[in-house]
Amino acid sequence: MSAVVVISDLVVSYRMADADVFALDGVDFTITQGERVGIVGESGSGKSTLGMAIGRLLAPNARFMRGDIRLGGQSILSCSATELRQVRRDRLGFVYQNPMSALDPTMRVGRQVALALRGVPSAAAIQALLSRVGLPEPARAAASFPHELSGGMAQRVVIALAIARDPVVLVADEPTASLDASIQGVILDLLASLRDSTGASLVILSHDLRMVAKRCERLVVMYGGRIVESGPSQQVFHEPRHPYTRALIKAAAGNEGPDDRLEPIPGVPPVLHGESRNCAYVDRCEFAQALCHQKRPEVQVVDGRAITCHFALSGLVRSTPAQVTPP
């Protein structure tokens, strides 16, 4: 499949009051046409910055220090303001964490959908789009204000807005974070099914590795602003080759037995004030050795997976596999 997004050596920092904080530390990432890819990691891993950078939707204090983002061969970082608006409108779709903050509270849903569609859409076209995202009473939803909808219904409206112009890439940033557990899987299933009907590439950013692995073909694990493991979802989930992936799986709810407890990852993610000179995970890693403190690990390809670890080829992590149940 052809690549629709190519990110090369991307470094992004945020200017803070006392010092810059680096959120992306040299990321190379490609999204192919029509694929479903999940990007997972703890808060502060860089996943949301990576996803939002695709549309240059970062906070005003963000700075692109190095690298490039190309969508269909066009550099997003070199776009003028007019070109960028057109790219966001016609080629990208975004689904955000909180649907209520993503919708205009003063405008009826139907009006917001009409603005997202091309031309002057009819009531039937508006309702067809709302029906497409699973709203059972599209006419009623169209006539409602956002506060009159449940969280799940509001998120469906946000998804409708995101796919209104048939984007080539749909980015969902923690799309179930503000929803009840009972509706989270339904929304993720909806996003996965829309990939099949629209042909758009789907990128889901989440801390829930299990839910994402079930619905995406490729899993990308981030830590300290870098991609530490990337590969087919089931292989990454069941046979993690990076120590952080292994620890993340062991800490995830759903792996524990009746008398077991979750195994939290000790310590906290690093706050980077520059590009890391060693392994960013070294202070939390149960397999850390002297080399990890001294040298920045390079990406190694093992069994079709990209792994950023000095010992990816040694089988060190593989020799002590995490015990997991299927996603």
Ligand SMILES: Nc1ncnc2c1ncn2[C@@H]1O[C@H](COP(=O)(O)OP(=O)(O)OP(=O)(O)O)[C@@H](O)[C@H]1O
Given for the second form:
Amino acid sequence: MSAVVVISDLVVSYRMADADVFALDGVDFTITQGERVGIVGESGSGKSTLGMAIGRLLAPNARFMRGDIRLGGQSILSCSATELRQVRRDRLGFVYQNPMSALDPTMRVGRQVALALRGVPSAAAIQALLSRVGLPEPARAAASFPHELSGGMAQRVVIALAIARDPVVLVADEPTASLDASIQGVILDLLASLRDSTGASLVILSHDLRMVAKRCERLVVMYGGRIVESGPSQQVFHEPRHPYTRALIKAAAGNEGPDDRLEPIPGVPPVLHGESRNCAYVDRCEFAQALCHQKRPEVQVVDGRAITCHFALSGLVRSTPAQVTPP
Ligand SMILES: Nc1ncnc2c1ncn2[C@@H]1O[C@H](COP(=O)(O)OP(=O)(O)OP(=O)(O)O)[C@@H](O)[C@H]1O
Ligand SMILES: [Mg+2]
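With the form predicted on its own in hand, show me what the form predicted in complex with the ligand looks like.
Entire complex below, previous chain first.
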């Protein structure tokens, strides 16, 4: 499958009065046509920065320090403001955490959909799009103001706006975080099903590893502004190779021990003020060795999986910490 987005060596920092925060620390990430990718990691790992960078939709204090983002060969970082507007409108779709803040509260849904579609769409075309995202009474939804809809219905409208122009990539940032638990799976299923009807690649950014692993072919795990593991979801979920992935899975709902408790990851994620010179996970890693403190790990590709760990080839996470031997 061909690559639709190619991100190479991306370093993004946020300017702060005291010390700048580095949110992405050398990310290489390719999205192929029609694939569904889930990006997971704890809060602050850089998921939103990576997802929003695709549309150059970062906060005003963000700085692209290095690297590039190419969409179908076009550089997103060096295109003009006009080109960028076109790219955002015609080739990318974004779905955010809170649908109510993504919709214009003063405009009826139908009008917002009309503005998102090309040309001057008919009422039938507007309603057809609302039906595609599973709104049962599209005429009624079109005549409503956002506050008249439930959270789940409003998120369906946001998804309709995002797919109105048949984007090549749809980026959903915690698309179910503000919704009732009962509707979360349904909205994720809707997003996952759109790949088949639109052909668009789907990128879901989420805390919920299990929910995302179920619906995406590929799982990407971020930590400290880097991708630490990437590979086929089932493999990553059932046989994690990076110590952080393993810890994240053990800490995920659904993996409670016999005493009904989850095993939280001790410590807190780092806040980086520069590019890291060692492994960012070193202080929390149960397998850490001297090398991990001294040297920045490079990405290693093993069995179709990319793992950013000095010990990726050593079978480290399948052993107990005492058994680990340096590579
Ligand atoms: N506008 C900003 N100004 C300063 N720092 C920021 C800004 N936005 C994000 N950051 C910092 O950049 C890092 C990465 O943040 P980001 O929002 O990309 O993470 P995330 O994985 O999406 O987290 P969450 O799960 O909480 O949404 C964090 O340390 C965060 O505090
Ligand atoms: Mg986020």
